[in-house]
Structures are given as C-alpha cells and as structure tokens.
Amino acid sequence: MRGIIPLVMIACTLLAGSMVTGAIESSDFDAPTVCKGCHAEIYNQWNGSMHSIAYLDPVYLAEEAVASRETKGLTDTYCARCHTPIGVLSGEIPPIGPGNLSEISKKGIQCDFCHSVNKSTGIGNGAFAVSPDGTKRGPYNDSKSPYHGSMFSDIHTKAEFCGMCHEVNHPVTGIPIEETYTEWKEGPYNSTTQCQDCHMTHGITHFEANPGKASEIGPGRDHVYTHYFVGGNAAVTGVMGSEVHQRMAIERLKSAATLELVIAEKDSEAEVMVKVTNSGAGHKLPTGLTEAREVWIEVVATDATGKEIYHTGGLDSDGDVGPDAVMYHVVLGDASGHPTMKVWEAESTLSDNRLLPKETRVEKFNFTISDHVKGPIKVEAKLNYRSASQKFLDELFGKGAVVAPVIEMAGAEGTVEVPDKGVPGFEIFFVLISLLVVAYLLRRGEK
C-alpha cells in the first residue's frame, strides 16, 4: 500500500503516544516564575531559550498549522507532545494554537515539567512519564527545599533524558525525522560525554565546570548545570528577542567545525581542496530539523583588481543556495519518491550526506585562470549555516516574508600566484618592429 497511509492507523499510533495514566491538569504544575523565587539565575538562563519558546516558536507554529490542516488534526498531539508537553498531558491540545493553552502550557519545556519527569518509557517521540506530585527530581542527592520535596534522578544526568524528545520518527512509516540522540549514541562521544556536558555547561563544545549554587538558599557546588540549552538556532532566538541566546547560538555554530584550504595551480587550472571537519559537535552537522537545515561550502576567488572570477555556494535572487553548491543536509521523499519538506509525508530518506562527529571530508573545486587575470588570486572558503532554507520559509510564510540569517561557521583563505606571462601582444609587437627594421635596411641597400 505504498503511498496510502490508513487514517485509522495514524490516529491509533498518535493517540497511543499521547496517553497518560490518570488525570493531569496544567494547574498541577508550578509556573516558571514560582521556581524563579529560589532559582533566579537558572530561570534567567532558561527564559528566552529554545526550550522556553518551544511552542511559541513562529516556525513551529506555522508548520504545525499546515500539518494539522493536511492531516485533519492527526499530527496535533504527536508534534505538540514535545513542544508543549503540559498542554498535551492536560488535554488542552487538541485543538492546536496558543489561544487554546493555559499560560503554563505556553511555556514550552519549562522547569516543573522537566523536574516532574520520573522515568523514560523509551527513546524518541516524547517517551516520558511524569509525576507532578510536588517532588522535584534532579541531579543532586542532597537537595533540600522548604517549598517542595527533592529526589535524585539518575536519568536527569544522562543523554537518554534528552533522547526522549530529541529523536523523532514518523509514527507510521518509521522514517527518521530527527536523530540527534542516535547520532550521539552511534558516535565517538557516547562513552565520555553526555548531552548535558555540552549543552548545560559553560563549555561550548566540551564540558566546563560551573561552580556555584543551584538555589540561592542551597549549598555551594563544584558544578551547577546551566539552563541556556544552547543549540544552533540563532534565527528564532533572534526573532523572539533573546539577544543572549542568539549570541550564544552563533558562538556555538562557530565552534562546531573547522576548514582548511589547499590550493594548487597547473596549466592555467586552479584546484581548491577544502577540508571540512565536524570538530565540535557530538552529533551530525547539521542535526535537528534536518530537512530544513542547511550547511554548505561557499568558495569565492577574486583577482588582484577585486574582480570575481569564480563563485560557488552563493545565494540566487530568490535566496536559495545555488544547485552546484556542496550541501550537507537530509532530503526526505514522499510516496512518489519526490523530495518533500513536509515530514508527515515522508516515506523514505532520499539522501543524507551530513558530517558525522569528528568526520573530515575533502571537497574539490576547480576553475580556469585565463591569460587576462591579474594575480595573485585570493581564494576564500566558508562553511555556512542557516536554520531553514528560503524555500522552506517561503512555503510557510509566503515568498520573502521571513529570511533566515546565513551564519559563517568556519572560514579559510589562500592565494594562487599567477605566472607572469609578459605584456599581452609584446611578442607580436617585437616581430613587427623587427620586420620594419629589416624592410628599412633592404630599402637602403637598394639605393
């Protein structure tokens, strides 16, 4: 039945993923501002993060609306379960939309939700179980509070906690939509580094201890997990007005990869070898919403006058990356085998050429050096990133309505020395002069 997904099958799958034991109300959870009373620093780190705006993210809301309309609401709880878990657990969704949610549910991935998670029921698709019983679960075994009970939770220190949501598979076809956890699990860091070691410390791509207090009334600790939850989304954090999280996202992107440049010139042909390495990410580059994310190489060569003689990886008039660019991303296929950015249509993965953790690839680019080029030639290579392609944004918001910034993750420069071929036409000029001299001498001889 290729291309035909029974609606009842989707419905049963999605409902199974959103069922909870017992009745839960959004009022069973504390608002983040309540937590702020004792955890002001942690609250300020979280506020403005992608976790705090997980449901108010305009890109998510726009895509959720399209998915809901095209599947007649069958994706509502499936998607929202990780973007507003309290909204789904309390039954406020479906229907979708911020107008249907309580203020607590609008806070996305908030304090009391995470610290009420009491176990994982698996990896991916929102495989969490919660117990909003007033006891807060976390990474310390000696926490005491006059307001709530405290309990050590080993899973809060493990990548599996993050893997409950940062791993998404199509509920019917099983096609991977987001594999951040698996990318880490199958990579070289799985025995040494947890997600929290990079995304909840001051280290950008490594663990860095953060001495301090988790609570103003708590004990001093050698390390307190930060709650910025910084990834690579500088676009949405910027749109939502969080300059701190936008700046940190850009810093993280610039620390994730390196570029090296080797240039050779032979027979009026330049060969540019760009060595790109995923040097700082514990997962593939890019990760997350990989059908929308774009990472690509841009190479520009200019002569001594500043004239551009070669360019690949630039943006065209529509804001799209040129088709000749070396692009690292995922292409999903629909039932007909055509590329689609609508994950609910995905029935296959057409291609996935993203960079594995610690992987190095060498990409080659060639261009001709004409006789009229004035050297030396300057060659610039960049590894660019943007959170969503222009085509993806145009489909959601209308042509040109929203533009994601292009961020340079890494760069390298080199030069090509152009051999001095003399003044153009000098040889001909010399021959003509010689002929004139010979003719003059011959005429004198005749006299």
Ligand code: HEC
The other form holds:
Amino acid sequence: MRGIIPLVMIACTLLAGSMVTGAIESSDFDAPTVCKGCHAEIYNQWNGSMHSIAYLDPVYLAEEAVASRETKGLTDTYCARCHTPIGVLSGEIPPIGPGNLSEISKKGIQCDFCHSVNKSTGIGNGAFAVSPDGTKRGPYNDSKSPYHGSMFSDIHTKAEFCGMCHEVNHPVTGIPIEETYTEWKEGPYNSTTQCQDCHMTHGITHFEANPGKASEIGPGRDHVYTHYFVGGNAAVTGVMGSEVHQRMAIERLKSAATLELVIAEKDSEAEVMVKVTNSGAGHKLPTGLTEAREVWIEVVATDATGKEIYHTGGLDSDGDVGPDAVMYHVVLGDASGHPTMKVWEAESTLSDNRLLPKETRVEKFNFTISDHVKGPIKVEAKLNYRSASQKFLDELFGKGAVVAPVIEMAGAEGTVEVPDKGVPGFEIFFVLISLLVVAYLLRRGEK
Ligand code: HEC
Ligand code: HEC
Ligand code: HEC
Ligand code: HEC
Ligand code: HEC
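Take the protein just shown as the form predicted alone and give its structure as the form predicted in complex with this ligand.
What follows is the whole complex; the chain from before opens it.
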C-alpha cells in the first residue's frame, strides 16, 4: 500500500504536467546550427557543454532507464522535462530513449529553447513556459536581427531563470534532490552575483567583462555573456569528446576552494589541522547531483625515506573512499530509512554536511609517530572531487565498468620534525647484533 499511494500521486502530478504539451512541435524550434549562422562564437561555446548533451549524456540515459523500469514509466516525462525540454513539450517523450526523438530534441538544452522561454511559473521541476513564436528573448532592449524578432527579458538576466531547472524536488515526497538555486538564494552571493556572472563569463568565480559582439553581424557590446555553462563535470564532457569543456571544468574546480595546513606535534602524536574553505562556489560545495558527487579530504604522511606512515581518504581496491575519510556529500534515505542513491525512492535526507558558500571548516587528523620513524615527516593534504562515487557508477553500469576521474581541487603541504629521542649509538648496536647473528648462522652452515 505504502508504495502504491506515491505512485498514484506521481501519476497525477505528471499528467498535470503533460496536459499542456502536444500543442508544440519540435519543428517549431530552429536547430542550433541555424543560430550558428550568425552567432558562431556562442554556438561553439555551447556545443560540447553539459547543456548540449543533457539528454545524450550516457550517465543520464542509464539512470533514466532504471528509474523508468522501477516506476513503470512514471518518471519518464518528469526526468526528461529538464534534460530534453523540447522532447517533452512536443510529446516525443514518452517513450524514453533517443530512438524516438527528432534531431532537435536530441540537442538537450539548446539555443531556441532557452531563448523562447517567455515565462517562469516558479522555481524548480522545470517551471518554464515557452513561446516558439520566432521572437528571441534576451538581455538587450535595443537588439535588431534580420532573422528574428528580439525582446528584452528580465528573467534571462537573473538566477531565477536557472532556478527553473537547477532545483529538483521529489514530486511526491517533496524531498530536495538538487537545491542549487536555494543554496545560492540563502547564501552571501544572492544580492551581488547571479549564476550567469560565474557560469556565463570568463571569471569562473566572479563576474568578468567580456567585450565583443553577440552576433558577427551585430554591433560591439561592452559585455557578451559566454555559453560554456561549465560546472564540475570533467568526466562526461571528456567522454563526449569536448576537450575544451573538460579543461574548463578542471580549471573551475581548481578555483573553487582553498586548503591550509597547521601541524602540531606532542608526545609522539602528530595533529594535522586542515582548514578548508568554499572560496569560489556560489552555492554549497559540492552541489547539484549530490547523491553521486563526492568531495573529500585526503591526507598522506611519509617519513624521510618516502615510506607512508599515515593515509586517509585514499581509494580502496573497489575504488571506494574509505568510511573514515572526511567527505562532504548528501545521503538520501528510502521509505525504511536506509541510504539510497535512487532519487525516486527518496523519502528523507539522512545527512548533508556540504560546505556553505564562503564557509571555512577545520578538520583534524591524528597519527602516532613511532620511535623508529626517520624525520622529517612530509604531510600532504588534498581536497578531491569526483562526479560520481564508484557505488553509483557500479549500480548503473556494473562493477568497475566505468570509473570517474579524481580531480584535485586544492592542496597543501607541511613537515613534522621528529625529535631525536633514540639511545645514542642504538643503530650501530643493532647492526652489530645483526652481524653477529649472520656470523653465527654462517658458522652453523659450515658444520
Ligand atoms: C541572420 C542572422 C541571425 C540568425 C540566423 C540568428 N540571429 Fe540572433 N541575432 C542576430 C543579430 C544581428 C542580433 C543582434 C545582436 C546585438 O544586438 O548585439 C541577434 C540577437 C539575438 C539575441 C539577443 C536578443 C535580445 O533582445 O537580447 C538572441 C537571444 C538571439 N539573437 C538568439 C538567436 C537564436 C536562438 C537563433 C537561432 C534560433 C538566432 N539568434 C539566429 C542575428 C541572427
Ligand atoms: C540554458 C539556456 C541557454 C542556452 C542553451 C543558450 N542561451 Fe543564449 N543566453 C542565455 C541567457 C540566460 C542569456 C543572458 C545572460 C544575462 O544577460 O545575464 C543569454 C544571452 C544570449 C545572447 C545575447 C548576447 C550574450 O551572449 O550576452 C545571445 C545572442 C544568445 N544568448 C544566443 C544563444 C545561442 C545562439 C545559443 C545556442 C548556440 C544560446 N544562446 C544558448 C541562456 C541560454
Ligand atoms: C531546461 C532546464 C535548465 C535550465 C533552464 C538551465 N539548466 Fe543548467 N543544466 C540542466 C541540466 C539537465 C544539466 C545537466 C546535464 C547532464 O548532466 O547531463 C545542466 C547542467 C549545467 C551545468 C554543468 C554542470 C556540471 O556538472 O558540470 C552548469 C554549470 C549549468 N547547467 C548552469 C546553468 C545556468 C547558469 C543556467 C541559467 C543561465 C542554467 N544552467 C539553466 C538544466 C537546465
Ligand atoms: C560565485 C560564483 C558562482 C555562482 C554565483 C554560482 N556558481 Fe555554480 N559553480 C561555481 C564553481 C566555482 C563551481 C565548481 C565547484 C562546484 O562543483 O561546486 C560551480 C559548480 C556548479 C555546478 C556543478 C556542480 C557539480 O559538482 O555537479 C552547477 C550545476 C552549478 N554550479 C550551477 C549554478 C547555478 C544554477 C547557480 C545559480 C543559482 C550557480 N551555479 C551560481 C561558481 C558559482
Ligand atoms: C528540475 C529539473 C530536473 C529534473 C526533473 C531531473 N533532473 Fe537530472 N539534472 C538536472 C540538473 C540541473 C542536473 C545537473 C546538476 C549537476 O551537474 O550536478 C542534472 C543532472 C543529472 C544527472 C547527472 C549526469 C552526469 O553526467 O553526471 C543524472 C544522472 C540525472 N540528472 C538523472 C535524472 C533522473 C533519473 C531524473 C528523474 C528521476 C532527473 N534527472 C530529473 C535537472 C533535472
């Protein structure tokens, strides 16, 4: 019974959403290559972005298929509404999968979809309305194009535009699945920096002007917003063959956080304090698909001979980060309170310890310095990121079949001097004993 009520409710919610579809055809929209004719630079920035592959993304397609199977198709239009809005608005979905989609719908989140949005009905779960009437909505109030009508649209210049999709709530239980907009709204950037200022400029963590032309045949502008839409995904951008977007994602991850190390030593015990700051992300770190994304601290200590004497946050033989590591992430719970990575099963948030924007946290790590350790000891700390845990990828693709790269976001180094507390001459004494033993064994061998 418990499982049936939510399913019926999902069905009602989704039917309500799909009622308005049907009146729109995918051919009402122009393909991105049409826009390329006069907006080549913007096209090249968008092409290869996560938006351009939001539907063909193999990780998305794999999870969409599992969700559909396990809910008997109830999630089909719900999920795809944000990943191929034209595919859902035109009624090409359901059924799911690229097989039934027009070429235009396969292009994920694209030029003519975003620039035909004429209204937002709120935040989250794909709260957009579109009007493919040939008029392109954008940031200018004086724009003239020989091909299309132009119109100023306030919402395109605000975080609320992105918030229509970058906020995902379970349609039945209401559990937040992705909350990037709310994290931004409740944080220190809400009055100074829109999503566009970091994700649509060259500044990465702040606004940076990009003077130029919005169209090769248009006037010069003081600032043109870029269309790379780069976040942290250096995995799928790489698999889908866009080196530019992959490199930019790594660069963005490397500017998002800082690490500082303070090391104290007392009574043969080293205490390593790692100060980690979310210095550049306008939302929590990590954000987005947080049941999969992992950000964690790795600390390695090695003695003067290079021997490892302490290690936390390394990967084990299954590719998992050990349970003792300090990790920032979200754990969702199912109906019986067990952790789940299947968002459609989510009924609660079991934990969320992610770093708030601009937050600094101090994490402590201790290890014992035994008497025979040769100093000085080198301590290295890293803040690591990966797009998905091995468990998440194993569930979708089979054990070990797909591995997400680990990207170092920030690092710091320090040393611990080891006080000389051994008995003087102890090592020589030890060598002498060894020699005596060897001599004794040799003589026995002679007999
Ligand atoms: C024949 C050339 C041409 C084609 C094709 C074209 N545009 Fe434009 N577009 C322009 C010019 C010129 C401007 C004016 C640029 C300016 O004002 O700086 C413009 C402006 C815009 C603006 C700004 C509108 C505003 O008021 O802020 C948007 C958005 C836009 N185009 C989107 C698109 C999209 C989406 C496509 C494809 C469906 C497209 N354009 C196809 C020439 C074209
Ligand atoms: C995810 C939605 C989205 C997609 C996809 C998208 N745009 Fe935009 N575009 C925007 C937003 C938002 C702005 C305005 C940003 C601001 O002013 O804060 C914008 C601005 C523009 C402008 C005005 C000049 C500038 O860059 O500031 C043009 C022209 C434009 N886009 C064309 C395109 C073309 C062509 C494509 C496809 C190759 C495209 N857009 C894809 C959201 C999108
Ligand atoms: C129609 C829904 C929609 C709108 C509107 C939208 N996005 Fe997205 N965005 C998505 C989806 C879906 C993905 C993920 C695609 C995937 O991972 O396969 C995504 C991915 C991204 C990524 C890449 C994330 C990563 O992991 O690297 C960034 C950055 C991003 N969007 C920023 C924005 C910004 C900024 C805006 C507003 C100007 C915006 N988006 C508007 C749906 C949307
Ligand atoms: C102050 C700059 C800044 C602002 C403002 C900002 N971001 Fe980000 N964003 C970043 C940085 C840096 C990263 C990379 C670190 C990370 O993954 O959190 C990032 C990452 C992301 C990602 C990828 C997360 C992941 O790991 O999968 C998405 C999606 C995203 N941002 C969307 C948004 C949206 C939507 C908004 C507005 C509501 C926004 N961002 C506002 C800087 C910013
Ligand atoms: C309200 C819009 C929305 C809905 C509904 C939605 N998503 Fe997404 N999805 C996004 C955004 C935005 C991102 C990018 C966040 C990030 O990069 O961390 C994303 C990212 C993903 C990713 C990550 C892909 C990658 O390459 O890392 C997967 C997988 C995914 N979604 C699956 C689903 C499934 C399955 C459903 C339905 C149960 C669903 N989504 C429903 C907006 C949505």
